[in-house]
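The chain below stands alone, shown as structure tokens; this is the form predicted on its own.
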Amino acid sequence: MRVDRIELRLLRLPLVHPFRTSFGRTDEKTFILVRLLAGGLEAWGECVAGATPYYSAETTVTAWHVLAEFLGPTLVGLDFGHPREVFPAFHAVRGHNMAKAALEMATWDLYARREGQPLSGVLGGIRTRIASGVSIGIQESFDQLAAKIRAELDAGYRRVKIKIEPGWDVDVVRRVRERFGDIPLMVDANAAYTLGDADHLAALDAFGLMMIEQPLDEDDLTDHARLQRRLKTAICLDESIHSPRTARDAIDAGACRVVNIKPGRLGGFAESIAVHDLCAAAGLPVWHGGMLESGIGRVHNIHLSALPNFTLPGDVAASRRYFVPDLVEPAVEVAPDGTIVVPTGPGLGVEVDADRIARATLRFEALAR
């Protein structure tokens, strides 16, 4: 299989509601889409790098440069039999996993369309529906947070995640428990704490949380292991897991009991499947994180979440929480029972709206062989 043409598009879409974490507020999503053309077929990928280098060192600017100058030319010149060959072909480029993932995931879509199978089928998925959780950013007041939690529970979401930071943590979780009782609840710190906060974080043990996500720095497995030994609540690692090797190291060190898989962070589907399998073998559950993706990236996430060890609800929510209108038809919807249907058509299994993409496009470039 060879790719005839790669198209890069930089898009900007306004968010329905601002989203705030410990490292800042997002009002709009600027991101890169890739479109592959090969043998009369088209396929799509989304780069989850943002406009700022806060979650990751990658940004839309760095990703565009690496895609246009290095990864794109490599893929256009590559003759591959299976998408698993694509990530190794990018080995000469160090890092830049989000840029790599955009192309690698698009080749899986292309391969599935050629085979006439849904993307979940070629990835190894077993589910026809996935459980959906929701992520709620830091709010201006507890009343605003409570109103959002009530709305998401009424919409059927099976798990609520709230973002925390110093000054917006233990008391907020206590009040959520008092207001909403024993709902499936977790918190996400986005690396806002240090090991010196261990006693403070241990106070969260009283609230029966599913997990505390990424409390410490992304490159600090040793302190995460020390912190996990001091907590009853499971630590989930997100930013720290950027390869199967770091997943293995985290498991061996006892740095976490749960892993958040984001294919953009890992470099695509093949590396994500490897982490999924490592965690399954070690008895650690995984769930799928979110990066404020458009419908294209969101549907990619749905297909990966159909794999067997994705046993916890992921941050794969309805399109309407983020973008109206979205870029795909039908838009992603959450059923009253808190599940999302895994599309059954070839590849992504949804229609991409070219007019909406054109209206949101800020920049375009094509590479061809």
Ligand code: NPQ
The other form holds:
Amino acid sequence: MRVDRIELRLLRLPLVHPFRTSFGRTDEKTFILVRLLAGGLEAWGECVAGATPYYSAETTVTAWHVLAEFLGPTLVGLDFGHPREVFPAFHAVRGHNMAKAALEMATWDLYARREGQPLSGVLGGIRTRIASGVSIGIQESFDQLAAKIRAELDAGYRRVKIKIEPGWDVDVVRRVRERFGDIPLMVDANAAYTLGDADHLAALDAFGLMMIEQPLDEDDLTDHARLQRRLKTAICLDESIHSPRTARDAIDAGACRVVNIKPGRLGGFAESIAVHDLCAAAGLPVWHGGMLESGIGRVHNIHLSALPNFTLPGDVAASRRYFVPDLVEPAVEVAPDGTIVVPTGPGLGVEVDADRIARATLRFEALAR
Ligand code: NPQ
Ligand code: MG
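The structure above corresponds to the form predicted on its own; please provide the structure of the form predicted together with the ligand.
Following is the full complex, with the preceding chain placed first.
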């Protein structure tokens, strides 16, 4: 298989609601879409890097640079039999996993379309529906948070994750438990704490959380292992897990009991499958993270979530929580039982709306063989 042409587009879409985490607030999503043309087929990928380097080092600007100057030329020069060959072909480029993933994931879509199979089928998925959860940003008041939680539970979502930071944590969780009882609840700190906060974080043990996600720094497996020994609550790692090797090291160190898989953070689907498989072998459940993707990235995530060890509800929710209209038809919907159907058509299995993409495009560049 050879890719004839790669198109890069920088898009900006307004968010339905602003989203605040411990690292900042965002009102819109700026991101790169990649479109591949190969042998009369087209395929899509979405780069999850945002406009700012606050969640991770990559941004839309670094990703555009690396895609246009390095990864794009490598991919148009590559004759590959299977998309699992693409990530190794990018080996000379250090890091930049989000840029790598955008192209790599598009090659899986291309391969699936060529095979006439749904993307989930070529990835090894076994589910027809996936369980959906929500991630609720830091709010102005507890009442605002409670109203959001009520609405999401009423919509059927199967677990609620609330973002925490110092000053918006133990008391908020206590009040959520008092108001909502035994709902499936977890928290995500996006690395806002240090090991010195261990006593404070241990107060969360009283509330039966499913897990606490990424309490400490991205590069701090050792302190996560120390913290995990102090807590009853399971630690889930997100930002720390960059590769199958860091996943293995985290598991060996006892730094977590659950892993969040985001293909953007890992460099694509092949590396995500490797992490999925090694967590399964070690007896750790995984779930699919979210990066405020448009419908294109969102549908990629749905297909990967069909793999067997995605046994916990992910941060893969309905389009309408983020973008109206979305870039895909039909938009992603969540059923009253909190599940999302895995599309069954070839590749992504949804239509991409070229007009909406054109209207949201700020920058365009094409690379050809
Ligand atoms: C997380 N996502 O699990 C991330 C954080 C996140 C849904 O909680 C632009 C770039 C916007 C990166 C929004 C959720 C982002 C972003 C959220 C990362 O930690
Ligand atoms: Mg997270």
